[in-house]
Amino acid sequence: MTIFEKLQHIDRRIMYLLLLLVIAWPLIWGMDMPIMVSPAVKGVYNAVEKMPKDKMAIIIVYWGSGTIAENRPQVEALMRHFMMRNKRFAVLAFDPQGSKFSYDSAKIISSELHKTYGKDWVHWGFRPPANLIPLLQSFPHDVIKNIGTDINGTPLGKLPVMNGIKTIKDIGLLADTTSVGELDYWIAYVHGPYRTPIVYGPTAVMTADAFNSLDAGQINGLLPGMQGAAAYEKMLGRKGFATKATGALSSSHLLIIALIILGNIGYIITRRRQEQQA
């Protein structure tokens, strides 16, 4: 077998290997890719830095451990960027992992920033997603009173992060990160009657819907997927990993590119050499 007739039979361990290098070592080592910064993106930052001091931010998670890799990013990126213009925020869960997990984030990145819990932010904890429509037709007329506790139990009344905070016109922004495309209904229920501002941040395979939304203006800015987070990253001047997965993303896409090249190059140096013998 000469070597162009092995470039058509790559073993497929050799190639499930090399794509697991190439995605393991930008997420240990980093690896620098040049990122570009949408339009969609900076409207994701420009709604964060409008948003009035005196108003408070909703982070909603609506994702688990499947898209953690797209998702968590998001969702990590937007409470730096609270945290880092001492805006206030509070996370809203409908995944029970997503709650853990985003709590997890925040108290890493607070403790990161010197911010404390009840003070300059506030998790809301999980509910039940068969709780969607209720609580949205709800709590835009009394926050604390259909939110009831924190994360924790807490009464909501009791933690000064909610002073000031009544009724849907003191959230300033609404920030939906989902793997399951619930953007709708925000739309619908609290953007529609309130012309609350919405963000949001989809897994990739749901990004091309949302550029719809875009357009219609009915979002003010896009985070596609880990892409989107990154770019997010490089607005705020800190590689978190979204910078090194998207490092991971851009690998791997060349690892397919590269072998779909070698694969047709043995293809086409054998068939010409087969025809020059015949």
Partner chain sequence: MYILATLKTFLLKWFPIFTHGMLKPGAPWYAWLGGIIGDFLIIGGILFLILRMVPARYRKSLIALLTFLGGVPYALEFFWPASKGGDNFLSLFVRQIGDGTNVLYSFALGLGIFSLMRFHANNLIRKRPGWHNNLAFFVAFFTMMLAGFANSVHHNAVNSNVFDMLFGGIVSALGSTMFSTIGFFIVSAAYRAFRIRSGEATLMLAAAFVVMLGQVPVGAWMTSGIPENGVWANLRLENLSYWILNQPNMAAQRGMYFGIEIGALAMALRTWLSLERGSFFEKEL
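Now show me the form predicted alone, since the one above was the form predicted together with its partner chain.
No partner chains or extra molecules come along with it, only the chain itself.
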């Protein structure tokens, strides 16, 4: 068997080993891959920068373990940005897993940046998705009354972070991170009536539809899946999980492309030789 024939029959164990190596290397040791920051990601960054410090942001968490690799880096980048700029935020979860993941992430980042729970940030806990529409209709008029307590069962009125936060007019930004696609509800019940700025962090497969809302001016910015989170991390000047994972994805794609090219080269040359011999 010639080398060109071998290129068409590479042992799958060798291919899996190569794939393991090109994925593990960026995740463990890092890899400098070019990351482009799109205008959509800049829109998210600018929306956070422009949010008045006397107002509060709300980070919506509507995702679980199935999309944790895409949505959690988005949430962590947003949290980090708010804390770096000393801007208050609350987390509101519509998924029980996402509630736990986001709370743990916030605790780690707040410890790193020396922020205090209940003063700089708060987690409003999990709300059943079935209550989304009723909550959207009621909480804009009285945030503390309709949310009630935080994730630990503490009345919101007792937390310093909620000082001055009464209605939707005191909310300076809404960040919707989701794998579900309920953005239209937030636009209809929050952005439309009250003009509250919204930024959006969907999974990659949901990104195409999101550009309609971005172009229409209904959202201020967009984080397209993991790539959007990596670009956001770049703007914040910190390489997090999304940056490393994007390097792993890129290197694995390059390996697959290289293997396809090698296989085709082997096939073409082998076929030509057979035709010449015939």
